[in-house]
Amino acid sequence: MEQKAIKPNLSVVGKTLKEVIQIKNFQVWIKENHILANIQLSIPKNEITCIIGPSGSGKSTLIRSINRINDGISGLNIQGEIIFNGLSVNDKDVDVAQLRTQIGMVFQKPCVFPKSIKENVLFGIQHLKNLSKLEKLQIAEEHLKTVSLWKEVSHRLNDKAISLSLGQQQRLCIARTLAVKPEVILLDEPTSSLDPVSTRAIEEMMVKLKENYTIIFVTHNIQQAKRIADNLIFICDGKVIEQGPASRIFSCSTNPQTKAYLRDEYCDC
C-alpha cells in the first residue's frame, strides 16, 4: 500500500491555518506505565510553544510522539490523535520518513555524525544525488548562516563535526534539521548541557526562526521559558495542568498547581 506524506488538508486551503498541530484525547502507555493521560492541545503556527514541568512528567514522551520517534519503544501503546496539516500522524499509511522531514527534531545532547561539518548539514538531503558541489556548498552556507555558525566554521567545513564545541555542535544539529525544510521544529531541552553564552545564542536564534517555523521547545528552565515562549504548556504527572499565552500564565495564572510550580519549581500533582 502506498504511504502518504502529511500535506495540508485541501478542505482548509485558502484559510489561515493558525493551529498547525492539534492533539486530541491522546494517551500513552509503555507496558503498564500510563505516561500521558487525555492530552488536549493546540499548537499555534509560527510561534514558540514551551512545555515545562518536573522531570518524569511526560514532556519528552509528548513531543517524541508528534513525529513518531517513540515508535520503536517496546510495550508502547497509544490512543487518541495527533493531527498535523489535517491528517493523523499515526495513520497506518503515513510515510514516517517524510513526516520526520516535515517535523524535525533536535535532542537534549548534540547528535553529530562522524562526518565533516558540511556533510552533517547535508546529511538529511544526501539522497538528492543531482545536486552539484556548488549547490551543496550553497545549502550548507545558507543554513550555517541561519544558525549563526558560518563565520566560525566557513574556513574549516571539511573538519570533523566532533571538533566543534558543544554549543557549536548543537547549532550544527539545528542547521541539519533546517536543511530538509521542515514546517515544525521539536527541541527537547536543547540547551540543558550548554554554557550560558551558547544557551542565549540558541534562544535568540529560536526567536528569529519562528518567523518561518513553528517551534515546540521542551525546557526545565522556567526563566528560559519566560524569555522565549509565546505559549506555555505546564505538564505534571502526564496531564496538562494549564496551557495558554505565556504572558498570561506567568503574570496571572489562577491555577494553584501552576502558581506553585512557577514559584518553587515543585509540583505536588
Second form
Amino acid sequence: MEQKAIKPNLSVVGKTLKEVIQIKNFQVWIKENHILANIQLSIPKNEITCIIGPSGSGKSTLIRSINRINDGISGLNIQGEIIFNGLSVNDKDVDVAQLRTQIGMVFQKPCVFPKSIKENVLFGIQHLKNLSKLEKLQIAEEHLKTVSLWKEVSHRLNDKAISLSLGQQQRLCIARTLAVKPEVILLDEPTSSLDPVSTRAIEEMMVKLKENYTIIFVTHNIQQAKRIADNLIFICDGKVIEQGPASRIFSCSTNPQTKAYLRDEYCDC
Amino acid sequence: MSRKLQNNLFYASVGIAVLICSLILLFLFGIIIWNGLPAISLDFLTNSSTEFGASGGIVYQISGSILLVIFSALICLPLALGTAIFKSEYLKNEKAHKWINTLIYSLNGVPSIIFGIFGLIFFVNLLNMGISWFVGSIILSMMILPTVTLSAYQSINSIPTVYRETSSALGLNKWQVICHVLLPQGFSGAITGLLIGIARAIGETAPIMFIATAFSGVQLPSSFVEPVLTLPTHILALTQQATNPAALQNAWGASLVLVMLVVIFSISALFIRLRHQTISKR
Ligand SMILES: Nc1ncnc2c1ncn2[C@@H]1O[C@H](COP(=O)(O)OP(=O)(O)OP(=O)(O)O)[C@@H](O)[C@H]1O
Ligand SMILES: [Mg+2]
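Instead of the form predicted on its own shown above, give the structure for the form predicted in complex with the partner chain, please.
Time for the whole complex; same chain goes first.
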C-alpha cells in the first residue's frame, strides 16, 4: 500500500523517472522501402505514451518492432537498437517468446480464439501445467474484473467468446494480455473498430492500468490522445517529428508540422 | 433475347444439370438397395462366407475393409498434417511450393493399379513381407495422402495471420502456436479430406488385391503380416460367378453394405468435424 502512495510523488520529482524502453537510431527497411528512419525515443515507466501520425507513417511498424512481431515479414531489415530494461531485444540470443510475455500486445481488431470466454482469458498461460482449476478461475476472474467485463460475463464463462460484442471482445483481448503479466502493453489502434461507449470504457481502463503497466498506445484519433496521453510521439513519414509530454505538445508545440497535424489531421512531410 | 429470358434459360440449364446428377445418384442407390436388400439379414452380416461367398455371410469382409481403412487413416493423418504445417508455416520459397504442389497432384493422379503393382514389387517381393493387410493400409494411405494433405493445408493456410500474431504476442513459441492454434484447425480440414479419401479407399480393389487380401478362408488377422478379406475384392469374386444366382444376390448385398459403410464413415466424420470448433472468417 505504502509503495503505491509513494509512486506518484516520485514521478512528480521527475529525476527518478525510469525509462522502460529506449530506442536508439532505429531504422527499418522492408525490401527496398525505408519505412522508419533514425528513430530516437524513450518510453517512461507507468505512463501512457500515445503515438500519433498519418496513415502509413510507420506507427504499427514501430510498435511491432518492440515485441518483434514484425520478425515474420519477408524482406525485413533493421538497424539500431531497441532496449527493454537493459536488454537489446534484437540480440541473437534473446528468447522472443519470453520477451513477448513481458511486452504484451493488443491488435486493432479484436481477435478471439474459437474457445470459451474463460479459455480465451487463459490462452497465454494455458501451458503452465501446475495451475489448478480453481487458480485458473481466480486468474480469469481477476483479469476480467480489471477490464470490467466480469459483471457482464461471470454467469457465462463457458460460452463461446465469439458470442460477445466487439467491444466486449476487445476488452477480453486486453484481459488475455494482462493474464500473461506483462510489464509493457502495446496497443495498435485498439478502439478503431469500436463504438464510442466501448472506446471510452477502454480509455478509462488505460488510465487505471498505467498504475501497474507501461502503456504504448497507437491512435489515429487526436482527441483520444488528448484524453489519455501523458506523453506524445508524433510520427510522420517514418520519422519522429516531435516527442514530449502531451500537455506541452497540445498546448504550445512550436513545431509547424505538429501544429498543422494537430489542427487539420493533415501533414505534408 | 431479353435479359429475363436469358436468366430463365440459364436457371433452367443449371437446374437440369443438378437434376441429372441427382437422378444418376438416385438410380444407383435405388438399384443397389432394390437388389441388395433381399440378401441382407442378420445371418448375412454376422456369418463368415462359404462356397466362395455363394452362401454364408460377409462378416470378415466387413471387418477386413474397416481394418484396412482405419489403419490407412491413422498412417495418413500425421503425414498429412506434418506436410501441411511444413508447407504453410516453414516453406517460404515460391518455387519449392510449386514443386511440392506438383508432387502432390501427381501422386493424386497415379492410377490405383500402379499402387498395387508398386506394393507387390516393393513390399511383397523386395521386402518379403508376404501378403499383409498392413501393407494394404500403407498403400491405401499413400493413395489418400494427397487429398488429406491438401484439405489440411487449405484449412491451416486460411487461418488469418492475426491469429498467429495474437498467439505469438501472448508469448507462445512457434511450436505452441502450431499445437494450440494451427493443428486444431488443420485437424478439421484433414478430417474432411479423410472423409473423401476413405470413401474412395474403402471401395478400391486394384491396389490391395495383390498384396493384402485373400479370397476366402481367412478370419480376423492376429498379426500385421496376414491377409484379410475385403468387401470390394469379395464383390469382384462374386461377380465372376454371376451365373450362380445365389452368388449374384450376395454380390448385391455386399455392395449395399459397402455403400452403407461409406455413408457411416461420412456421417461420423461430419460429427467429429462439427464438434471441433474452428476459426471462422468474419
Ligand atoms: N508487410 C509489409 N510489406 C511491405 N510494406 C509494408 C508492410 N507493412 C507495412 N509496410 C509499409 O510500411 C509503411 C508503414 O506502415 P505502417 O503499417 O507501419 O503504417 P501505420 O502508421 O501503422 O498506418 P495506419 O495508421 O494506416 O495503420 C507503409 O508505407 C506500408 O506500406
Ligand atoms: Mg497501423
